[in-house]
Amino acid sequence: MKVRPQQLQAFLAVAETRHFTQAAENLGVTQPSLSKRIGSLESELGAAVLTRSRGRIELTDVGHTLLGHARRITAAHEAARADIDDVLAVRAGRLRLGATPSLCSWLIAPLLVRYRETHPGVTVALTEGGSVQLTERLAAGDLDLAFTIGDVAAETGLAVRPLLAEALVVASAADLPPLTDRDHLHLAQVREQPFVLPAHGYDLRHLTIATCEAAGFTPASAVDGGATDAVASLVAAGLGIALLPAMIAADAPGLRAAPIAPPGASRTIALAARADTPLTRAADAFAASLEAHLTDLHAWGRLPEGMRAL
């Protein structure tokens, strides 16, 4: 049995008004069209749902049985249509967003405030992790968008849009002698220094090792493991030096930051999505909010220290 919503709407209109002309006007259709829908419904059911008796329209036993079901089905159909319209208009829906821990405080928090102001009905689920973990979850379909750090362009099935370049500095304990008496230092100058390295899986660990190797040495680890905040605390305690984003080094207490000699070192912050799947309406609206937010930060000169737009 393939009963269509239009057939049920026609039946309900007649059942509630007991008048074909009035029912047709309420639905905005012609009376012949209404009669055709009722007839096709009865053909599909194999039984009459209405009878005419002394000029009155009455429901048959089948019609009485159908009435409650028709109301529930029609209400469910209308509710589904309303929910879909809300999603299409980004009045509802969900956004599954991934970001690295260092981005959640200065970028993600104010960005989500802005997004929620215009799309309060969208549920946002935020996942923190390293870029490798986030891109894996993105490729698996567990996330809609992910902020990544470093080069993930080689990841299969991902479209990556670079957003910002973040300068790296050499951080050391503020109460220890400076690493250099100049405005900047060459990484080769600290090749004998012990390093505090982030934990495996963190983007900054891979970037630190690659940057030092490009300068001709492999960093010797004094303490191996920890998130970015832990690395900053361990460096401030005098356990070693570290490559840190300029913004983090400037904000962390007890650190001294030494810029790296030109061409310097930096990491790229990007927004990644699956290349083979269109963005949801909620994700597309978030990308637009991000664009506006970054434009405002750049125009107002409020990008964090060591950050530049790409």
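Numbering follows the first chain given and starts at 1. Whichever C-alpha set is largest while still superposing within 1.5 Å between the two forms counts as the rigid core. Predicted model, so just to flag it, every value in this text is computed and none were measured. Compared with the form predicted together with a further copy of the same chain:
- Core-aligned CA deviation for A220 between the two forms: 2 Å or greater.
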Second form
There are 2 protein chains.
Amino acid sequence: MKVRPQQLQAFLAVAETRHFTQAAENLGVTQPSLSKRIGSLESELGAAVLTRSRGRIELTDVGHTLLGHARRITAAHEAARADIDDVLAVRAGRLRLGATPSLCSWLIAPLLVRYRETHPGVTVALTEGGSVQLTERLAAGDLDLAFTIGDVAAETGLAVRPLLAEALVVASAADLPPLTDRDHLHLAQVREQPFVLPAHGYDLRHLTIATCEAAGFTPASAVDGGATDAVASLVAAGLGIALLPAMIAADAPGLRAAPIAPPGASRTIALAARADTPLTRAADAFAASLEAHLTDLHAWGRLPEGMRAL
Amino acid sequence: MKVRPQQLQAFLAVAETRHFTQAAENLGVTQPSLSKRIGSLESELGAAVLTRSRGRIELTDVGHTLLGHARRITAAHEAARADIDDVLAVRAGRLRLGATPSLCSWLIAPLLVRYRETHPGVTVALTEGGSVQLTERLAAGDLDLAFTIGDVAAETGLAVRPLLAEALVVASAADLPPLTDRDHLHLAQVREQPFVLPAHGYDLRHLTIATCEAAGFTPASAVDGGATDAVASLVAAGLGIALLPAMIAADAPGLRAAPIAPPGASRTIALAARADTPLTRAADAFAASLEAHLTDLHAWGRLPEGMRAL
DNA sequence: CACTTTGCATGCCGATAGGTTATGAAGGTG
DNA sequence: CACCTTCATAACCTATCGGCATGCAAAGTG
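Moving on from the form predicted alone, kindly provide the form predicted together with a further copy of the same chain as a structure.
Full complex below, order starting with the chain above.
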């Protein structure tokens, strides 16, 4: 385990040309240098690999044995070089991305389209889950990047970059009378209304409670539990009202959305990564692609209703 | 093409243990040395392969890409080492042997049996042919060793080692009267007899003519041409007499063999190899085995009739 | 047959890589 | 807060490598 690539390279060059001087030229070194390379190779192997009978270079038995191995080894070196260069140029690699279900459709999908155009060699694995689960998997090293909701505790060793503030609206059933006749309402106006609360573990549950408490009351739960789209369905069925992200409320059928009076309420969409580990090239390129995408959206005024860049 | 095996070794050790100090111990070097190996590897690759966030060593994307290649390369190194060691110990290898047909049975066969017992890993390729053809193939590098008949011209760059002198006898048909009633005859006694001469290209033809001329006459040919066993058949049929090696005359049916009076005549069996190229280990071991075999034959008095060690 | 040419090996020197010891910085621990 | 662990860095030494000049042996040449 001391045979250097240059020694194998020298051996292969001589084995091919059967000529020291010529092989040295091909390698761009002087002939004595190449002689020494071969010499050191042979002393390390403990046997001659070439016969230098004047004017006739031949491989010894050991040389023949070495030849195939030397070819394989140098080929493996070159393959390694090529693969690494691909990774460095983000022509290859792996991106393990996490996102909450509510972000996958409108934000993630176009982002991935854009990303794959510029980096087609990267294989992308997308994991959906709640913010807590995502940050755990991030910290465990199962993910490279994750889109999270809310201000993730930075103490877990994560670097969190806020991206967007998405307005929360008060959702109610479309076939019931509006909660207000104004174009927005104060939360205090709905303090007596029964709420449909998302299940434990959903970011939106904590956000709803925290927002209401900031407005001076604790929301009464008509129904407690359910995923985000279940909450939307229950509200549409008239079982209660709920605070929902503007994008979700706009998409769900049978809902009426009432903006909250200034300063309003919002949830924060952020990009998280491990703080102690540098990003992979693929992840770094994705983050760059994301920045560019958001900048484009902002510049062209294409940010969805209720969305604000940070 | 500058990545040294030691660097890959260091990388693999750290990748396995996730621990510099421990990996350094496993490799039997100090920790700073291993750090420098990794450092130089990374600077040559142009990218980090490990993340050293205090107390947590991880592979980077480049590191993951390198890992498989590094394993393959080091495995290839070890395989090369093992193969070469096999060749050096003559546990593996190739032996390309040439011999004249007349030698294959009684000399070559037991030799190969003995050789394969001690060196079962060596693959032996046996080529039969005339001395001229064998020496040509030897000089061309198609053979490692060849058993030849007669004094092969040493000018062709061959090293020839005489092994045995095989007596020539005068062969005649068994159903004809003996050429002499003595237990041996002088060649001059058969100067008027018609000879069966082997074809051009056979060593025996030149040997016959030279031997007769040394006795003062040129043999008259009754039949001119044919392989050695054809000559034996023709002589047995009574078409003429011939000079034949003692071993062949003894084996062929229907022949009467008359020894030649002292100093007699003989052909030389020799072992030839290229002079400018060292023997392969397999060939060297075969030559040693041959010497031992001949020594044994001589010591035990088992040399065939008419055979004399040189 | 002397002379030149060819082709690889060798000796010497400067640069560099690799090793060891000692030391420093950073994070965890009693 | 002193101390330990762990990796990086510095200083130093040696081995090695590459280049230049040269040597030596064999083959070609006049």
